[in-house]
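There is one chain below, alone, in C-alpha cells, taken in the form predicted on its own.
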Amino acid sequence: MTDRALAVARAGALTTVQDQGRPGHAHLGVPRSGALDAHAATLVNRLVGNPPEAAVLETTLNGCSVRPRSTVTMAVAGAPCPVTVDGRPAPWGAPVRVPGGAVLDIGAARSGVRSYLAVSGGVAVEPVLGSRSTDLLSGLGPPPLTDGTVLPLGRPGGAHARVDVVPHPAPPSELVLRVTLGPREDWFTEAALRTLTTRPYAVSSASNRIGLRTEGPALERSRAGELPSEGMVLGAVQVPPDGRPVVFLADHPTTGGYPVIAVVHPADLPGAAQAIPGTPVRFVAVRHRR
C-alpha cells in the first residue's frame, strides 16, 4: 500500500496545520482559528486539486522543509519565497510534482510573513471540533510542527490546476484596514476617534496569530474603569490600557473586557496576516454603527 504521509525535515520558526477553522464554538470559549491568509490557503488547495476545506501548512518567516513518502503534488503561495525540490529551483504559485523521498524546501519569505503549502489529498490529522487547525490560544488541534513530525495525508481527489502562474496580491507595503466604528466607540473621546482614522500606525513586532498589535498614538478614553467581559469577534479592534489598538486575528480570545472601538472589514484581514513589523497601518472608517 502506498504510504500517504509527509515527514517534516525542518519545521522552521512556526509551522502549523490550518484549514478554514472551527466556527460556531465561541460559546464554549473556542476561537475560530484557521489560516490567517485564507485567500492564500484556498489558492494552494485549488492548485493541487484539493477542496477549499482541506488542511494545509502555514509557515512563518523562514519556511520549512518536508519529505513525502510517496509521489504527491504540492503548491506554495502566500508570502513570496524561494522553493526547491532536492536543491533544484521549483516554481512558487504553481503545482509541483514531488517524488517520494524528495525534499521540498520553502525558503525565507522575501516579503510578507506567512507562506502556505498544500499537498494533494490534504493534511489528514485527526479533526477536533470539526477542524484540523492548530489553535495557539486554546491548544486545540495538532501542536506546532517540530523536526521529525510525520503527518498523514488524505487520498487525492481532483486533478491539479493546469496553470503556469497564478495572480496573487503582493504583501502590503501599507496596510489599509476598513473599519466599522463600535460597538464601544462611546468609551473614547472624539479626539481619539479622529486619531484612529486619521493618524498613521505601524505593525508591532509583538504581533502573532492572536492579534496584530500596533505602534502609534494612544487613544484617549472618555470614561474610566473596565467593561464586564463580553464576546469578541474576528477583526475586533480592542484597545488595552496602553491605548494602542490591537486587531484580533484567527486565534483571538472569545471574550474580553477592554473596549472594542471598531471592527475590521473581513476582506482586509488576509493583508494583516502578511504585514511585516514596521508596515504602516491606516484605519479607514467606512460606516458608523446604527
Second form
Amino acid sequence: MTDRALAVARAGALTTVQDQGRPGHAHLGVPRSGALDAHAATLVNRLVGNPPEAAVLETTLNGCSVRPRSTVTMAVAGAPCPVTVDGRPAPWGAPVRVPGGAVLDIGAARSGVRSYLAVSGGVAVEPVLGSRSTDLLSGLGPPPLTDGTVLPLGRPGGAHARVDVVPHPAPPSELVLRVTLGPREDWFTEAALRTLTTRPYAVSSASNRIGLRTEGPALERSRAGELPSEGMVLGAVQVPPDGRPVVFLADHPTTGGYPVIAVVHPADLPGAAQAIPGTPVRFVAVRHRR
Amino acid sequence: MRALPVGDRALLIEVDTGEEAEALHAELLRRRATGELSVAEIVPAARTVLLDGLEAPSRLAERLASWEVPPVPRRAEDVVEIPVRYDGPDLPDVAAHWGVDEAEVARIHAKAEFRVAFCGFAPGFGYLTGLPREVPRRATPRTVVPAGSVALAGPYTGVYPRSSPGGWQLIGTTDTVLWDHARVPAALLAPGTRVRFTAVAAA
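Swap state to the form predicted in complex with the partner chain from the form predicted on its own:
Let's see the whole complex now, leading with the same chain.
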C-alpha cells in the first residue's frame, strides 16, 4: 500500500471530508455540500500549498487525531484550538511539518465549532459527481470518519506558504446575518417580518450541516395552507410550522415546502458555521442589490 | 409568470400550473444551451423554476416578461420503462381510496404515461406526474421505506432510490436502479424524462 495515506487515530464527534462541494446537480436532488466555513478551508489549503479545491477534514467541536504514513505538511485553522504533534505543541493557523508515523492532534475548539485540517496533496478519496465532500443529508461522498479510517492522500503540488500570522475572523460572539427578504415574505404577517429583523434569536443545539436552527420568537404566517415544493438556495431562511427560522447550510435539501422568508448574504455563512449553540443571532434586513 | 428575487443571485419564477412550469423549464434549458442564459442551477419544482447563480437577476427578471414560452411538444422521445411488481403494502388503502380493487390500481398505474416534473428529497428521486387520480400521504410516515419502492402521494408517483423514511403510499417494487453515482448519468430520472411502469409478476 502506498505511504501517501493518513490514518485516523481519533475521529472525534463528527469529522468529514470536505471540498468545494458538488454544485450544479440540484435539479437531480443532489445537495451542494462542501466545507461550511469555506474561508477556513481555503486558508488551510493555501497554508500547505494545495489548490483551493483540494479536500480537507472538517471537525466538529472536539477535533480529531491523524497519523500520516509519510512526512507531510499540515495546517489547522477555522475554530481556534490546541494543536499538538506527538504531544508537543504545534502552531495553529500555520504550516506544520509532521513526520511519517507521528500523530497530529486537533484539540477541542476554544471557540467556534469547526476546525479544518489540510494535508499537503489533499485528501484523495474517490470523488462522487466531481466532489469528495461528505453530504450528511443524501449520504453521497465518504462516510464520516471513524477511528481507524485510512484516507489516501494526493501528490503535493506547490510549496507551503511562508507566513508568520494569518488573518482570520474570530468565531462570532454574536452572529449578525444580513438578509434580503423574500421570496415568500408575503406568507408572513407584518409583525412576523418585524420580529425577524428586530428581535434576538439564539443558535439552537439542533443545528447541523443541513441547517442552522434557531430559538426565539415564532414567526406567524399570514396565510394557511401548504406551499408546493420549490427550489431552495444556500442561506435560505426557511420557516417550518414551529415558526423558528432555519438557515440552510451546505447540505440543505434542494427543494422544500416551507416558505422562505428571507435569504442570508453568502458572506455571512462562514460565521454561521462557527456559531456555537446559544450564540445570539440577529437578522438584519438589507435591500436587494440592483 | 412572476419572478421573485431570492437573495442577490437567484430568481424564483412562479407560474400557475405544472404544465407551465414544465414548459418554462424546457425553455430555460434551451436558452442556456444557446448561451443566452448563464446560470449555475436550474431547479424546476411543482409551480416554479429556481435559477441560482445569476450575475444580474433583476435584469433577467425584466427580460423574462417579454419571453414567449412555447408549450412542451409531446414528441415521441425515449420512454424509460420501469418494471414493477404491484405488491406494495398500501395497495389495499389506495384501492379503497379510489373505490376499485387492487388489481385495478395496478392497471390504472401501468396504463398512465408519466413525466418527471422535478426531483428532490433524495438524489435521483423524481416526482412523476401523469396519474389520473390522487391519494393522500399516509397519516403516519414509515421510518424505513425499502429502496425500489414505487409509491404515490398527492398527484405524484415516485420510486425510492435508496432506503429512507417516507410517508408515501407504497404500491409496488422495482429492481431498476434509480441512482448509481458510478454510472453516467447517475440519475435514471431527470426533470423532463418520460416514464412508463410495466407490471411484472411477483417473484
